[in-house]
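The chain that follows stands alone, in the form predicted alone, written as structure tokens.
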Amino acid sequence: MTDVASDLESLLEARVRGQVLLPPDPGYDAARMPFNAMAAGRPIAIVRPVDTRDVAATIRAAAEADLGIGVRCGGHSVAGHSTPEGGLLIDLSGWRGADVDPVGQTVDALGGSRLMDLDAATAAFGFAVPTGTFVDTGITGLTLSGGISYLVSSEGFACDALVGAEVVTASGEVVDVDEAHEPALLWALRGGGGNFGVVTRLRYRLTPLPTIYGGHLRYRGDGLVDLLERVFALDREAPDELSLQALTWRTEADGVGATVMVAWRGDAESGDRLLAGLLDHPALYERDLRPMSWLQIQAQNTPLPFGFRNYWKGHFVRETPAALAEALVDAASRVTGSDFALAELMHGKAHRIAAETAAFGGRHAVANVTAVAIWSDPAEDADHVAWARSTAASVEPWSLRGGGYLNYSEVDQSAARIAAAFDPATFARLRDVKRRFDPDNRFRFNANIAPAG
């Protein structure tokens, strides 16, 4: 054991009360399980909080071992944020709840609740909160960069949803955050990331609970090109009722082909007047629409498992033409195995919403576009990155500013791609945020924004 370790060992050993996990210990491995297979760091140090308090004295420790602090909810971060080489990891993924104030329509979620937790807490009472599309995503780390829903465009971003926040700061000071109370770190933490400290319990504000006529639409053939367009088209003038996503992919069996996501807020027969353009495409080969609880329309999408090798690449962009069609039906075309590239669209009240009250960079956008590639064998690496990295590339002549989605995160994204996520302004007024709360950087295990100065 290094010197560091066993002098961070002693300090946890005397101050925290959960359980700490050292790399010789039994249940280290699995608790450090990267998401991403290209991203396994070994943590120094893995502490399970039993509470504010410890996790606290974890930060209070980390820097006085000078080590960097990286945080764990729900684990899936691409980019393996949540498995910091070198650094201390302070794991809350046991940390699941939520409870419901039904009269003032809020809900408090834990810091490592899932979106699953949210969903069946909130359901119970008639509410929603417009969070993600995998239910065993982590809700916080989800929040704090954004959040797209299939109620984006009539609801807007998870971090537009976020109230309020206990955060523990690297001072290890706990700070009780709302917008009466220390407005600027809620701006901050509304699209900001995970920069400024430890957040252990979240508040939403609460939408009434939605039954979704939707489902899915498959396409293959000729005519792809011109289906997406429709897509596009139909994204621009739809109401904010509705929500589109769309993926393009190639299959040995079935060839290059399209899936289109629907969800429409609305009933089944002016849901299919509205998706009359896309119903009558000659290419379409499966139909799959109903009308849905909000629960069964979360539940749509497999959990993507931990331990596969994945590279995904994007940008939000400001325009969707025709040649941005071709460029997603290219793609899909130069396909191994089981990439994709994904685009989710958003209009409505996701555009409406006054961009200063968030720090979220993607506000402006029409369209969050990523070449998503996963597989198994690590001999597959260059072929699945460059696939990837070029599709990316096809995107970027219609980014909003030459940034991606910061929960999507490449393994190996450049400060410059942070710092593009945002706009100039969004990005300095950050820094300030992050010098006064993290000074020292202590939490740079995330889409790091350096403190100013």
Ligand SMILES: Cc1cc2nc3c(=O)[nH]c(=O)nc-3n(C[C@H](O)[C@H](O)[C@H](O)COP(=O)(O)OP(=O)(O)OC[C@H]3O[C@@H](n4cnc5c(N)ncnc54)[C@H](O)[C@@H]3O)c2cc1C
Contents of the next structure:
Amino acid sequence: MTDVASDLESLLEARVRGQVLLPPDPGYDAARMPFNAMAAGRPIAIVRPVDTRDVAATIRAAAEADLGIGVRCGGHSVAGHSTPEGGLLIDLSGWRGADVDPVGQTVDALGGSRLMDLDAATAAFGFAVPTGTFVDTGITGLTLSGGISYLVSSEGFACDALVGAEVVTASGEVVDVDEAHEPALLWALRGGGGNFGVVTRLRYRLTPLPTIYGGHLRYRGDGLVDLLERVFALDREAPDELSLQALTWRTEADGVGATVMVAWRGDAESGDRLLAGLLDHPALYERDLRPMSWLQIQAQNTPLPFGFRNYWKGHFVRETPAALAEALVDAASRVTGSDFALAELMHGKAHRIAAETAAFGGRHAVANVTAVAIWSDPAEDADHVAWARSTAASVEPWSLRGGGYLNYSEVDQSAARIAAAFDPATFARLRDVKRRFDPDNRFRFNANIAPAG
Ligand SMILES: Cc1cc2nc3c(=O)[nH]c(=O)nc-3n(C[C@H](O)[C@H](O)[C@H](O)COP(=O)(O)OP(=O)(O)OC[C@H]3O[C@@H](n4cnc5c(N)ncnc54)[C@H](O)[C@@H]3O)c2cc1C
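Structure of the form predicted together with this ligand (previous: the form predicted alone):
And the full complex, kicking off with our chain again.
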């Protein structure tokens, strides 16, 4: 152990009551394990605080040692932000659980909770929160940068449901945030990412538990461009209660194909009527749509294991023309392995919520289009990265502002792409909020917003 690490260990052990892990402690490697093996950073130390006071003590110790801080909730950062190379990692992944207030129709969740913790707690009272579609994802990372779920068009983004939080800022101060207290910080937490402190508790507004008619439709062969055009057209005209996602892919067995993920907040009969143009498409070869509980639709996607290599890159798009459908089918024709292109379509309430209520920059996009490359052999890095980059470039003509979804960031995302995720006035305001709550940019392992000035 170096002198610096040994001094840090003594400092943390004197100040912090939770577990402190430094290399080569047993458990250090497991604790830093990233979702994305392309971003396996080595934090100088990992701290698992026992309570909010301990979080504050850890932040103060990091400031004293002049270290940057990374924060981990569910550890799913595709860009590898929660495995900070050379920084101090505050690991809240054990802080799981949620308390429902059925009368006030809110839920308070600990800052390390996963979607499944929130879903299970709220469903028991007949409620849900619009978050995301993989149950093991962390709620905090997801919410702070947006949050796209099967309820996006009927409820908005996860950050829109965030009505309060407890935040430990860079000075170690514990701040209770809601519409009445520190509204500027609440606004920044709704889309500005993990830039403003450690969020130890999140309060969400609840929505009545939806019943869903949903599942997937699979297509292959000729006519995929036409199919995607039908999907895009349907989403443009659909009621808020319909959510659609389209994936294009290629396999040895089926060649180029497309999957449409469907979630209709209604019954089977009205759902089939609405989806008629997709159900009678000649390229359809597999149909699996059924009435589902909210917990069933949330559990549809099998969690992806940690440790694969990932490079995701995309754009929020302002329109979905036929040429975009062609680009997505073309991307699939160039796929090797299990890479795929994903279009998450958004309309309805996602667009109607007043833009000034949240810093989130993708509100007026009609889709989040992302090239998702996932593989295991480092020898294939160049091919998969090239595929994702070229696919993202092919979508760029319809980009809202040249930026993508900050929750799906590529590992080498540029500062310009981060800025382009927001409109310029919002980005400037975020920099002001950052200056107030983290003037030294202590929280810099994230889609970083530099303090103003
Ligand atoms: C398999 C998979 C499926 C996904 N599905 C969806 C989806 O359906 N919808 C969607 O919108 N997104 C989805 N995502 C993207 C997801 O939203 C991001 O990966 C997000 O960062 C995950 O949050 P996390 O807490 O697990 O991440 P972490 O890696 O733990 O954290 C990521 C970043 O969030 C910030 N952060 C986390 N916790 C805190 C905290 N307590 N206080 C302050 N800052 C914090 C930090 O900046 C941190 O670097 C998916 C990602 C993966 C890998």
